[in-house]
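Consider the single chain below, provided in C-alpha coordinates and representing the form predicted on its own.
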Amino acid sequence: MHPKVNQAVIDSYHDIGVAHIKAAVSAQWVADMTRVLDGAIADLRAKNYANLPSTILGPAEFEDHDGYIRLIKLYWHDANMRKVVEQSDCPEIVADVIGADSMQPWIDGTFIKEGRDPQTATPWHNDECLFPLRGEHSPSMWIALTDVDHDNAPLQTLAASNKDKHRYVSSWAKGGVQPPPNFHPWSELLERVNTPGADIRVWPAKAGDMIVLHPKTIHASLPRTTQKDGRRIGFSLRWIGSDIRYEHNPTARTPPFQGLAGIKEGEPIPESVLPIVWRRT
(Lines of atoms letter the chains of each structure in order from A and count residues from 1; the text may use other names and numbers.)
(Lines give C-alpha, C1' and ligand atoms only; values in the text may rest on other atoms or scores of the structure.)
Protein backbone atom coordinates (compact mmCIF):
# COMPACT_ATOMS: atom_id res chain seq x y z
CA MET A 1 0.00 0.00 0.00
CA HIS A 2 1.21 3.51 -0.78
CA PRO A 3 2.51 5.27 2.36
CA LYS A 4 -0.02 8.10 1.94
CA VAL A 5 -2.90 5.60 2.19
CA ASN A 6 -3.93 3.90 5.42
CA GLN A 7 -6.93 1.91 6.58
CA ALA A 8 -8.68 4.98 7.99
CA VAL A 9 -8.53 6.65 4.56
CA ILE A 10 -9.90 3.51 2.88
CA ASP A 11 -12.66 3.15 5.47
CA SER A 12 -13.69 6.78 5.00
CA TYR A 13 -14.01 6.25 1.26
CA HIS A 14 -16.23 3.20 1.70
CA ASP A 15 -18.24 4.54 4.66
CA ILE A 16 -19.05 8.10 3.56
CA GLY A 17 -17.86 8.20 -0.06
CA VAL A 18 -14.91 10.53 0.49
CA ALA A 19 -11.21 10.00 1.21
CA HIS A 20 -9.07 12.99 2.18
CA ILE A 21 -5.35 12.33 1.69
CA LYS A 22 -3.34 15.19 3.14
CA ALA A 23 -0.17 16.29 1.32
CA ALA A 24 -0.75 13.60 -1.30
CA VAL A 25 1.40 15.45 -3.82
CA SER A 26 4.45 17.67 -3.36
CA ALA A 27 4.76 21.42 -3.66
CA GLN A 28 6.73 20.80 -6.86
CA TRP A 29 3.85 18.76 -8.30
CA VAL A 30 1.45 21.58 -7.45
CA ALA A 31 3.76 24.10 -9.14
CA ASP A 32 4.19 21.90 -12.22
CA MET A 33 0.44 21.35 -12.69
CA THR A 34 -0.32 25.03 -12.08
CA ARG A 35 2.24 25.96 -14.74
CA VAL A 36 0.66 23.51 -17.23
CA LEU A 37 -2.80 24.94 -16.57
CA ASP A 38 -1.72 28.57 -16.78
CA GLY A 39 0.00 27.87 -20.09
CA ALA A 40 -3.08 26.15 -21.49
CA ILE A 41 -5.35 28.97 -20.34
CA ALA A 42 -3.08 31.58 -21.93
CA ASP A 43 -3.15 29.64 -25.20
CA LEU A 44 -6.92 29.25 -25.07
CA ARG A 45 -7.37 32.96 -24.42
CA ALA A 46 -5.10 33.68 -27.39
CA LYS A 47 -7.18 31.28 -29.51
CA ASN A 48 -4.15 29.07 -30.09
CA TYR A 49 -6.29 26.07 -29.13
CA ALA A 50 -9.25 27.20 -31.21
CA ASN A 51 -8.95 24.26 -33.58
CA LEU A 52 -7.91 21.55 -31.16
CA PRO A 53 -8.41 18.20 -32.88
CA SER A 54 -10.93 15.85 -31.36
CA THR A 55 -9.51 13.16 -29.13
CA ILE A 56 -11.09 10.07 -27.61
CA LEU A 57 -13.22 12.47 -25.55
CA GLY A 58 -13.90 15.09 -28.19
CA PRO A 59 -12.82 18.75 -28.10
CA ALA A 60 -11.77 20.53 -24.93
CA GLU A 61 -14.32 22.81 -23.22
CA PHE A 62 -13.28 26.26 -21.97
CA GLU A 63 -15.39 28.71 -19.98
CA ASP A 64 -13.81 32.00 -18.84
CA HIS A 65 -15.84 34.85 -17.34
CA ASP A 66 -16.46 36.87 -14.19
CA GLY A 67 -13.57 35.41 -12.23
CA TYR A 68 -14.48 31.82 -13.07
CA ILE A 69 -12.61 29.40 -15.33
CA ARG A 70 -13.87 25.94 -16.23
CA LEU A 71 -11.52 23.78 -18.30
CA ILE A 72 -12.71 20.28 -19.27
CA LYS A 73 -11.12 17.48 -21.31
CA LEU A 74 -7.68 19.02 -21.77
CA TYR A 75 -5.85 15.87 -20.60
CA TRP A 76 -5.81 14.05 -23.93
CA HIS A 77 -4.76 17.21 -25.77
CA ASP A 78 -1.87 18.14 -23.47
CA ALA A 79 1.12 15.82 -23.16
CA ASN A 80 2.54 17.95 -20.33
CA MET A 81 -0.57 17.43 -18.21
CA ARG A 82 -0.43 13.68 -18.82
CA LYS A 83 3.24 13.60 -17.85
CA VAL A 84 2.63 15.44 -14.57
CA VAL A 85 -0.12 12.98 -13.60
CA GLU A 86 1.23 9.71 -14.96
CA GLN A 87 4.80 10.13 -13.66
CA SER A 88 3.48 10.81 -10.17
CA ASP A 89 2.10 8.56 -7.44
CA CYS A 90 -1.45 9.73 -8.17
CA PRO A 91 -2.62 6.56 -9.98
CA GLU A 92 -1.26 4.31 -7.24
CA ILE A 93 -2.76 6.40 -4.44
CA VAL A 94 -6.22 6.36 -6.00
CA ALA A 95 -5.96 2.64 -6.79
CA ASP A 96 -5.09 1.86 -3.17
CA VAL A 97 -8.00 3.94 -1.87
CA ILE A 98 -10.60 2.26 -4.10
CA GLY A 99 -9.02 -1.22 -4.24
CA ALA A 100 -8.34 -1.35 -7.99
CA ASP A 101 -5.63 -3.38 -9.75
CA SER A 102 -5.31 -1.08 -12.78
CA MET A 103 -5.96 2.56 -13.58
CA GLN A 104 -7.06 4.28 -16.80
CA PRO A 105 -7.26 8.10 -16.81
CA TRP A 106 -10.51 9.42 -18.24
CA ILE A 107 -12.01 12.95 -17.95
CA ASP A 108 -10.21 15.91 -16.37
CA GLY A 109 -11.74 19.11 -15.07
CA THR A 110 -10.10 22.25 -13.70
CA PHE A 111 -12.10 24.87 -11.79
CA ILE A 112 -10.52 28.22 -10.99
CA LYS A 113 -12.46 30.73 -8.90
CA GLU A 114 -11.35 34.30 -8.28
CA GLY A 115 -14.59 36.19 -7.83
CA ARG A 116 -16.88 36.36 -4.82
CA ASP A 117 -20.15 35.98 -6.64
CA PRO A 118 -22.52 33.37 -5.11
CA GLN A 119 -22.44 31.67 -8.50
CA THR A 120 -18.87 30.59 -7.77
CA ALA A 121 -20.53 27.78 -5.83
CA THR A 122 -20.74 24.46 -7.67
CA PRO A 123 -24.31 23.08 -7.50
CA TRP A 124 -25.17 19.73 -5.95
CA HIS A 125 -24.68 16.74 -8.24
CA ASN A 126 -23.04 13.35 -8.47
CA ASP A 127 -20.72 12.13 -11.20
CA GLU A 128 -22.07 8.77 -12.32
CA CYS A 129 -25.47 9.88 -13.62
CA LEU A 130 -24.27 10.18 -17.24
CA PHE A 131 -21.63 7.43 -17.12
CA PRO A 132 -22.04 4.49 -19.52
CA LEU A 133 -20.43 2.31 -16.88
CA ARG A 134 -21.18 -0.03 -14.03
CA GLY A 135 -18.86 -0.84 -11.17
CA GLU A 136 -17.30 0.94 -8.20
CA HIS A 137 -13.94 1.97 -9.66
CA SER A 138 -14.75 5.27 -11.41
CA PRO A 139 -13.84 7.87 -8.78
CA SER A 140 -12.96 11.52 -9.16
CA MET A 141 -9.51 12.52 -7.91
CA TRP A 142 -9.66 16.19 -6.83
CA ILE A 143 -6.42 17.95 -5.90
CA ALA A 144 -6.18 21.40 -4.32
CA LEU A 145 -3.61 23.53 -6.13
CA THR A 146 -4.19 26.38 -3.68
CA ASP A 147 -5.28 26.38 -0.07
CA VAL A 148 -9.04 25.89 -0.01
CA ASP A 149 -10.23 27.15 3.35
CA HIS A 150 -13.84 27.35 4.58
CA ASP A 151 -14.31 30.72 2.84
CA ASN A 152 -12.55 29.68 -0.38
CA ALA A 153 -15.16 27.41 -2.02
CA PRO A 154 -14.37 24.05 -0.38
CA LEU A 155 -16.05 20.83 -1.47
CA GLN A 156 -19.05 19.60 0.49
CA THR A 157 -20.61 16.14 0.36
CA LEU A 158 -23.68 14.23 1.49
CA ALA A 159 -22.21 11.53 3.69
CA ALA A 160 -22.91 7.90 2.71
CA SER A 161 -24.66 8.82 -0.55
CA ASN A 162 -22.10 6.50 -2.15
CA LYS A 163 -24.17 3.62 -0.80
CA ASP A 164 -27.23 4.47 -2.90
CA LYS A 165 -28.42 1.55 -5.00
CA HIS A 166 -30.12 3.83 -7.52
CA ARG A 167 -28.88 6.42 -10.00
CA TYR A 168 -30.29 9.79 -10.98
CA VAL A 169 -31.57 11.32 -14.20
CA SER A 170 -29.14 14.21 -14.57
CA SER A 171 -30.33 17.76 -15.11
CA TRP A 172 -28.18 17.49 -18.28
CA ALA A 173 -29.82 14.27 -19.41
CA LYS A 174 -30.83 13.66 -23.00
CA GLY A 175 -34.48 14.47 -23.57
CA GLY A 176 -37.07 12.19 -25.08
CA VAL A 177 -35.65 8.94 -23.72
CA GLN A 178 -36.95 6.50 -21.14
CA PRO A 179 -34.53 6.25 -18.20
CA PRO A 180 -33.81 2.78 -16.81
CA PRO A 181 -36.05 1.79 -13.87
CA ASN A 182 -33.33 2.32 -11.25
CA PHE A 183 -32.90 6.02 -12.18
CA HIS A 184 -34.55 8.45 -9.76
CA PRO A 185 -35.60 12.06 -10.54
CA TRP A 186 -32.98 14.79 -10.12
CA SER A 187 -35.38 16.61 -7.80
CA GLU A 188 -34.93 13.78 -5.32
CA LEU A 189 -31.17 14.41 -5.17
CA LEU A 190 -31.80 18.08 -4.39
CA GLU A 191 -34.44 17.25 -1.79
CA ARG A 192 -31.99 14.98 0.02
CA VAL A 193 -29.32 17.62 0.48
CA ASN A 194 -31.89 20.23 1.54
CA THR A 195 -33.55 17.98 4.11
CA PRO A 196 -33.11 19.33 7.66
CA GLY A 197 -30.44 17.32 9.43
CA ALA A 198 -28.83 16.03 6.21
CA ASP A 199 -25.31 14.84 6.99
CA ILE A 200 -23.40 17.44 4.96
CA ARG A 201 -19.62 17.37 5.37
CA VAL A 202 -17.33 20.25 4.34
CA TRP A 203 -13.78 19.52 3.17
CA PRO A 204 -11.28 22.39 3.52
CA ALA A 205 -7.93 21.43 2.02
CA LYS A 206 -4.35 22.62 1.75
CA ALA A 207 -2.47 22.88 -1.54
CA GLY A 208 -1.34 19.33 -2.37
CA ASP A 209 -4.21 17.58 -0.59
CA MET A 210 -6.16 14.99 -2.58
CA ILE A 211 -9.85 14.21 -2.15
CA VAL A 212 -11.12 11.01 -3.76
CA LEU A 213 -14.88 10.98 -4.38
CA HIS A 214 -16.89 7.84 -5.01
CA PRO A 215 -18.82 8.20 -8.33
CA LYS A 216 -22.14 8.07 -6.46
CA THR A 217 -21.19 10.61 -3.80
CA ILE A 218 -23.44 13.66 -3.96
CA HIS A 219 -21.25 16.76 -3.75
CA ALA A 220 -21.00 20.48 -4.43
CA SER A 221 -18.84 23.40 -3.37
CA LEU A 222 -19.55 26.39 -1.19
CA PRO A 223 -19.20 29.86 -2.73
CA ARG A 224 -15.95 31.79 -2.54
CA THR A 225 -16.47 34.47 0.13
CA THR A 226 -12.90 35.20 1.23
CA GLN A 227 -11.77 38.83 1.17
CA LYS A 228 -8.24 37.76 0.28
CA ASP A 229 -6.92 38.22 -3.24
CA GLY A 230 -5.80 35.20 -5.20
CA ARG A 231 -7.28 32.13 -6.81
CA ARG A 232 -8.96 28.95 -5.73
CA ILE A 233 -7.78 26.16 -8.05
CA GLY A 234 -9.04 22.60 -8.02
CA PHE A 235 -7.81 20.03 -10.53
CA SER A 236 -9.83 16.85 -10.95
CA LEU A 237 -9.41 13.68 -12.97
CA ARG A 238 -11.85 10.79 -13.21
CA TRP A 239 -10.33 7.34 -13.34
CA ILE A 240 -11.50 3.93 -14.52
CA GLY A 241 -10.35 1.00 -12.44
CA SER A 242 -10.35 -2.74 -12.83
CA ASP A 243 -13.99 -3.55 -11.98
CA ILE A 244 -15.55 -1.12 -14.49
CA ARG A 245 -17.60 -2.51 -17.36
CA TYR A 246 -19.43 -0.82 -20.22
CA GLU A 247 -23.17 -0.33 -19.73
CA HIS A 248 -25.28 1.70 -22.15
CA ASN A 249 -26.84 4.78 -20.54
CA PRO A 250 -29.67 6.16 -22.68
CA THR A 251 -29.75 9.45 -20.73
CA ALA A 252 -26.24 10.47 -21.82
CA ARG A 253 -26.39 13.32 -24.34
CA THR A 254 -23.06 12.63 -26.03
CA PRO A 255 -20.81 9.55 -26.09
CA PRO A 256 -18.06 9.95 -23.46
CA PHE A 257 -15.60 7.98 -25.61
CA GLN A 258 -14.74 7.67 -29.25
CA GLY A 259 -13.62 4.33 -30.62
CA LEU A 260 -16.14 2.16 -28.76
CA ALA A 261 -17.85 0.83 -31.87
CA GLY A 262 -18.61 -2.83 -31.32
CA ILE A 263 -18.08 -2.88 -27.56
CA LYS A 264 -20.60 -5.12 -25.83
CA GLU A 265 -22.41 -4.71 -22.54
CA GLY A 266 -20.31 -6.00 -19.69
CA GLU A 267 -16.94 -5.59 -21.41
CA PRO A 268 -14.10 -3.49 -19.95
CA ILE A 269 -13.08 -0.25 -21.64
CA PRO A 270 -10.33 -1.37 -24.06
CA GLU A 271 -6.76 -0.20 -23.61
CA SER A 272 -6.89 0.90 -27.24
CA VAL A 273 -9.42 3.54 -26.14
CA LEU A 274 -8.08 4.44 -22.68
CA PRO A 275 -4.53 3.26 -21.97
CA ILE A 276 -3.76 1.64 -18.62
CA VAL A 277 -1.12 3.80 -16.93
CA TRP A 278 -0.72 1.83 -13.69
CA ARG A 279 -1.02 -1.86 -12.79
CA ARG A 280 -0.71 -3.59 -9.46
CA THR A 281 2.24 -5.98 -9.51
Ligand SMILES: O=C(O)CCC(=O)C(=O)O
The other form holds:
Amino acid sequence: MHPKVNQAVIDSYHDIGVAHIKAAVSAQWVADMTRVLDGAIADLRAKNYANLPSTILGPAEFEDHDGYIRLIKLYWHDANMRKVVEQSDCPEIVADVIGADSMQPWIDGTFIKEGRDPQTATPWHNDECLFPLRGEHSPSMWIALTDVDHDNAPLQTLAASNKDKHRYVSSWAKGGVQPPPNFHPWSELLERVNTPGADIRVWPAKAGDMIVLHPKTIHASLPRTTQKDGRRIGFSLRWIGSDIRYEHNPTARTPPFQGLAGIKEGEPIPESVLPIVWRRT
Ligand SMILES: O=C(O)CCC(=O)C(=O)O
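Counterpart to the form predicted on its own, namely the form predicted in complex with the ligand:
Time for the whole complex; same chain goes first.
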Protein backbone atom coordinates (compact mmCIF):
# COMPACT_ATOMS: atom_id res chain seq x y z
CA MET A 1 0.00 0.00 0.00
CA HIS A 2 1.18 3.55 -0.72
CA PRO A 3 2.62 5.11 2.49
CA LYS A 4 0.10 7.99 2.34
CA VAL A 5 -2.81 5.51 2.52
CA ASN A 6 -3.83 3.62 5.64
CA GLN A 7 -6.76 1.47 6.74
CA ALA A 8 -8.52 4.37 8.49
CA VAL A 9 -8.57 6.32 5.21
CA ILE A 10 -9.89 3.29 3.29
CA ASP A 11 -12.56 2.66 5.94
CA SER A 12 -13.65 6.30 5.79
CA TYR A 13 -14.04 6.03 2.01
CA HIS A 14 -16.23 2.94 2.34
CA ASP A 15 -18.20 4.12 5.41
CA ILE A 16 -19.00 7.74 4.55
CA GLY A 17 -17.87 8.04 0.92
CA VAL A 18 -14.93 10.38 1.59
CA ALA A 19 -11.21 9.79 2.20
CA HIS A 20 -9.07 12.72 3.36
CA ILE A 21 -5.38 12.08 2.66
CA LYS A 22 -3.35 14.80 4.32
CA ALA A 23 -0.25 16.09 2.48
CA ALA A 24 -0.89 13.63 -0.36
CA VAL A 25 1.14 15.72 -2.80
CA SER A 26 4.21 17.90 -2.26
CA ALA A 27 4.47 21.70 -2.22
CA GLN A 28 6.31 21.35 -5.57
CA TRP A 29 3.33 19.43 -7.05
CA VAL A 30 0.97 22.16 -5.82
CA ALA A 31 3.21 24.85 -7.40
CA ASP A 32 3.51 22.91 -10.67
CA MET A 33 -0.25 22.36 -11.03
CA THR A 34 -1.01 25.97 -10.05
CA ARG A 35 1.42 27.18 -12.74
CA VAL A 36 -0.23 24.92 -15.35
CA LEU A 37 -3.68 26.23 -14.43
CA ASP A 38 -2.68 29.90 -14.28
CA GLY A 39 -1.04 29.57 -17.71
CA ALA A 40 -4.10 27.91 -19.22
CA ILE A 41 -6.45 30.48 -17.67
CA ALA A 42 -4.34 33.38 -18.99
CA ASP A 43 -4.42 31.80 -22.46
CA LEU A 44 -8.15 31.15 -22.30
CA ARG A 45 -8.76 34.75 -21.20
CA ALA A 46 -6.61 35.95 -24.11
CA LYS A 47 -8.42 33.44 -26.34
CA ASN A 48 -5.15 32.13 -27.69
CA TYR A 49 -5.14 28.75 -26.06
CA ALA A 50 -3.18 26.64 -28.48
CA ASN A 51 -3.71 23.08 -27.36
CA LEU A 52 -7.39 22.60 -28.05
CA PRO A 53 -7.62 19.89 -30.74
CA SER A 54 -8.57 17.13 -28.30
CA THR A 55 -10.25 14.04 -29.65
CA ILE A 56 -11.32 12.55 -26.35
CA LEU A 57 -13.62 14.85 -24.38
CA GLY A 58 -14.34 17.64 -26.85
CA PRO A 59 -13.74 21.33 -26.05
CA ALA A 60 -12.83 22.62 -22.61
CA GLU A 61 -15.58 24.48 -20.68
CA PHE A 62 -14.49 27.80 -19.16
CA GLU A 63 -16.73 29.88 -16.87
CA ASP A 64 -15.03 33.01 -15.54
CA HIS A 65 -16.99 35.73 -13.73
CA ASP A 66 -17.41 37.51 -10.37
CA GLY A 67 -14.41 35.84 -8.73
CA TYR A 68 -15.50 32.39 -9.81
CA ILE A 69 -13.72 30.13 -12.30
CA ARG A 70 -14.96 26.74 -13.37
CA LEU A 71 -12.66 25.09 -15.88
CA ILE A 72 -13.65 21.61 -17.07
CA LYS A 73 -12.04 19.15 -19.47
CA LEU A 74 -8.62 20.76 -19.78
CA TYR A 75 -6.73 17.52 -19.12
CA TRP A 76 -6.71 16.09 -22.64
CA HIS A 77 -5.76 19.48 -24.10
CA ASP A 78 -2.84 20.07 -21.80
CA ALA A 79 0.19 17.76 -21.84
CA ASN A 80 1.69 19.67 -18.90
CA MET A 81 -1.35 18.95 -16.74
CA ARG A 82 -1.19 15.27 -17.69
CA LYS A 83 2.52 15.16 -16.86
CA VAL A 84 1.98 16.69 -13.40
CA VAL A 85 -0.69 14.09 -12.58
CA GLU A 86 0.75 11.04 -14.29
CA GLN A 87 4.34 11.47 -13.08
CA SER A 88 3.11 11.66 -9.49
CA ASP A 89 1.84 9.09 -7.00
CA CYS A 90 -1.75 10.34 -7.45
CA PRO A 91 -3.03 7.35 -9.48
CA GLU A 92 -1.53 4.86 -7.03
CA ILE A 93 -2.89 6.70 -3.97
CA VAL A 94 -6.41 6.82 -5.41
CA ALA A 95 -6.19 3.16 -6.54
CA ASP A 96 -5.21 2.08 -3.04
CA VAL A 97 -8.08 4.03 -1.48
CA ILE A 98 -10.72 2.59 -3.82
CA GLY A 99 -9.16 -0.86 -4.31
CA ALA A 100 -8.60 -0.67 -8.08
CA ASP A 101 -5.98 -2.57 -10.07
CA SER A 102 -5.69 -0.08 -12.92
CA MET A 103 -6.37 3.62 -13.37
CA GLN A 104 -7.49 5.68 -16.38
CA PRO A 105 -7.69 9.48 -15.98
CA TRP A 106 -10.97 10.90 -17.31
CA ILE A 107 -12.49 14.37 -16.65
CA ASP A 108 -10.87 17.19 -14.71
CA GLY A 109 -12.51 20.20 -13.07
CA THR A 110 -10.84 23.26 -11.53
CA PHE A 111 -12.83 25.46 -9.14
CA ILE A 112 -11.30 28.81 -8.20
CA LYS A 113 -13.04 31.23 -5.84
CA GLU A 114 -12.02 34.78 -4.97
CA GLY A 115 -13.89 37.48 -3.10
CA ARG A 116 -16.94 36.76 -0.96
CA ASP A 117 -19.82 36.27 -3.37
CA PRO A 118 -22.26 33.63 -2.04
CA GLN A 119 -22.39 32.41 -5.66
CA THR A 120 -18.88 31.01 -5.15
CA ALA A 121 -20.50 28.04 -3.38
CA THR A 122 -20.74 24.86 -5.43
CA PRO A 123 -24.32 23.53 -5.32
CA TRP A 124 -25.22 20.10 -3.92
CA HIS A 125 -24.84 17.27 -6.43
CA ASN A 126 -23.25 13.93 -6.92
CA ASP A 127 -21.01 13.05 -9.80
CA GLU A 128 -22.25 9.73 -11.11
CA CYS A 129 -25.78 10.63 -12.27
CA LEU A 130 -24.62 11.50 -15.78
CA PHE A 131 -21.96 8.81 -16.04
CA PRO A 132 -22.49 6.13 -18.73
CA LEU A 133 -20.78 3.67 -16.45
CA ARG A 134 -21.48 1.00 -13.89
CA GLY A 135 -19.13 -0.04 -11.13
CA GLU A 136 -17.66 1.62 -8.06
CA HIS A 137 -14.29 2.77 -9.35
CA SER A 138 -15.11 6.21 -10.76
CA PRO A 139 -14.11 8.50 -7.88
CA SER A 140 -13.20 12.16 -7.92
CA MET A 141 -9.73 13.02 -6.69
CA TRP A 142 -10.00 16.60 -5.35
CA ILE A 143 -6.74 18.31 -4.37
CA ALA A 144 -6.49 21.61 -2.48
CA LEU A 145 -3.99 23.92 -4.22
CA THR A 146 -4.44 26.57 -1.51
CA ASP A 147 -5.34 26.20 2.12
CA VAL A 148 -9.10 25.68 2.16
CA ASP A 149 -10.07 26.68 5.67
CA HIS A 150 -13.61 26.59 7.02
CA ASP A 151 -14.28 30.09 5.66
CA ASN A 152 -12.54 29.47 2.33
CA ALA A 153 -15.15 27.37 0.53
CA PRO A 154 -14.38 23.86 1.83
CA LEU A 155 -16.14 20.81 0.43
CA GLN A 156 -19.08 19.43 2.37
CA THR A 157 -20.57 15.96 1.98
CA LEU A 158 -23.64 13.96 3.02
CA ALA A 159 -22.18 11.06 5.02
CA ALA A 160 -22.89 7.56 3.69
CA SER A 161 -24.66 8.76 0.52
CA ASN A 162 -22.06 6.57 -1.23
CA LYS A 163 -24.17 3.59 -0.11
CA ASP A 164 -27.27 4.65 -2.05
CA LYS A 165 -28.65 1.91 -4.30
CA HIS A 166 -30.28 4.44 -6.61
CA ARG A 167 -29.07 7.27 -8.85
CA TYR A 168 -30.56 10.71 -9.45
CA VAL A 169 -31.83 12.43 -12.57
CA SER A 170 -29.28 15.24 -12.66
CA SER A 171 -30.41 18.87 -12.84
CA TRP A 172 -28.36 18.88 -16.09
CA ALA A 173 -29.99 15.73 -17.48
CA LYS A 174 -31.09 15.54 -21.09
CA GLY A 175 -34.78 16.42 -21.38
CA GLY A 176 -37.46 14.28 -23.04
CA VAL A 177 -35.97 10.92 -22.12
CA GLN A 178 -37.32 8.21 -19.85
CA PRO A 179 -34.86 7.81 -16.95
CA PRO A 180 -34.17 4.21 -15.88
CA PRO A 181 -36.33 3.04 -12.92
CA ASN A 182 -33.52 3.33 -10.34
CA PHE A 183 -33.11 7.08 -11.03
CA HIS A 184 -34.80 9.23 -8.36
CA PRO A 185 -35.84 12.90 -8.76
CA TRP A 186 -33.22 15.58 -8.11
CA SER A 187 -35.61 17.22 -5.60
CA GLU A 188 -35.12 14.17 -3.37
CA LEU A 189 -31.35 14.77 -3.28
CA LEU A 190 -31.96 18.39 -2.23
CA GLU A 191 -34.52 17.37 0.40
CA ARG A 192 -32.02 14.97 1.94
CA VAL A 193 -29.31 17.58 2.41
CA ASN A 194 -31.81 20.15 3.71
CA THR A 195 -33.42 17.79 6.23
CA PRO A 196 -32.70 18.99 9.79
CA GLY A 197 -30.08 16.71 11.36
CA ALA A 198 -28.71 15.53 8.01
CA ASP A 199 -25.22 14.11 8.62
CA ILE A 200 -23.29 16.78 6.73
CA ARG A 201 -19.52 16.79 7.12
CA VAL A 202 -17.29 19.75 6.23
CA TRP A 203 -13.77 19.14 4.94
CA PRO A 204 -11.30 21.98 5.55
CA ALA A 205 -8.00 21.10 3.87
CA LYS A 206 -4.42 22.31 3.62
CA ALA A 207 -2.71 22.88 0.28
CA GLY A 208 -1.55 19.44 -0.88
CA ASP A 209 -4.35 17.48 0.83
CA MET A 210 -6.35 15.08 -1.33
CA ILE A 211 -10.03 14.32 -0.81
CA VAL A 212 -11.28 11.23 -2.65
CA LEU A 213 -15.04 11.26 -3.19
CA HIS A 214 -17.01 8.13 -4.07
CA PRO A 215 -18.97 8.76 -7.31
CA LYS A 216 -22.27 8.55 -5.39
CA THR A 217 -21.22 10.84 -2.53
CA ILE A 218 -23.49 13.88 -2.45
CA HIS A 219 -21.32 16.97 -2.07
CA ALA A 220 -21.11 20.74 -2.43
CA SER A 221 -18.84 23.52 -1.27
CA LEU A 222 -19.56 26.27 1.21
CA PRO A 223 -19.18 29.83 -0.13
CA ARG A 224 -15.99 31.80 0.39
CA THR A 225 -16.59 34.10 3.37
CA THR A 226 -13.08 34.88 4.60
CA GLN A 227 -12.01 38.51 4.91
CA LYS A 228 -8.53 37.49 3.74
CA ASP A 229 -7.35 38.25 0.22
CA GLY A 230 -6.21 35.44 -2.00
CA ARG A 231 -8.08 32.64 -3.64
CA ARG A 232 -9.29 29.14 -3.10
CA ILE A 233 -8.26 26.58 -5.71
CA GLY A 234 -9.57 23.03 -5.91
CA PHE A 235 -8.34 20.75 -8.68
CA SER A 236 -10.45 17.68 -9.30
CA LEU A 237 -9.97 14.66 -11.59
CA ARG A 238 -12.38 11.79 -12.15
CA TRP A 239 -10.69 8.41 -12.59
CA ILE A 240 -11.84 5.13 -14.08
CA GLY A 241 -10.61 2.07 -12.22
CA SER A 242 -10.66 -1.62 -13.01
CA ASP A 243 -14.29 -2.50 -12.12
CA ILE A 244 -15.88 0.11 -14.42
CA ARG A 245 -17.90 -1.04 -17.43
CA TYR A 246 -19.79 0.91 -20.08
CA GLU A 247 -23.55 1.26 -19.46
CA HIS A 248 -25.75 3.44 -21.63
CA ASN A 249 -27.20 6.35 -19.62
CA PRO A 250 -30.15 7.93 -21.45
CA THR A 251 -30.02 11.04 -19.23
CA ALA A 252 -26.46 11.96 -20.32
CA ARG A 253 -26.55 15.11 -22.44
CA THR A 254 -23.36 14.58 -24.42
CA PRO A 255 -21.09 11.60 -24.96
CA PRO A 256 -18.52 11.61 -22.13
CA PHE A 257 -15.76 10.75 -24.51
CA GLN A 258 -15.41 10.29 -28.23
CA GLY A 259 -14.09 7.11 -29.79
CA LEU A 260 -16.74 4.94 -28.16
CA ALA A 261 -18.63 4.10 -31.35
CA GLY A 262 -19.37 0.41 -31.30
CA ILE A 263 -18.74 -0.08 -27.58
CA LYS A 264 -21.13 -2.66 -26.09
CA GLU A 265 -22.83 -2.68 -22.72
CA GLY A 266 -20.56 -4.25 -20.12
CA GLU A 267 -17.29 -3.62 -21.93
CA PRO A 268 -14.40 -1.80 -20.22
CA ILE A 269 -13.50 1.67 -21.49
CA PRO A 270 -10.83 0.89 -24.10
CA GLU A 271 -7.27 1.98 -23.55
CA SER A 272 -7.36 3.48 -27.03
CA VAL A 273 -9.89 6.00 -25.64
CA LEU A 274 -8.53 6.56 -22.13
CA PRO A 275 -5.02 5.19 -21.58
CA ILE A 276 -4.23 3.23 -18.44
CA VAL A 277 -1.58 5.25 -16.62
CA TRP A 278 -1.13 2.99 -13.59
CA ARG A 279 -1.44 -0.79 -13.04
CA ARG A 280 -1.06 -2.83 -9.88
CA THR A 281 1.91 -5.16 -10.23
O1 LIG B 1 -14.30 22.51 -5.55
C2 LIG B 1 -15.50 22.70 -5.65
O3 LIG B 1 -16.06 23.74 -5.29
C4 LIG B 1 -16.41 21.65 -6.22
C5 LIG B 1 -15.77 20.34 -6.57
C6 LIG B 1 -16.77 19.37 -7.09
O7 LIG B 1 -17.94 19.47 -6.84
C8 LIG B 1 -16.36 18.25 -7.91
O9 LIG B 1 -15.18 18.13 -8.25
O10 LIG B 1 -17.25 17.44 -8.26
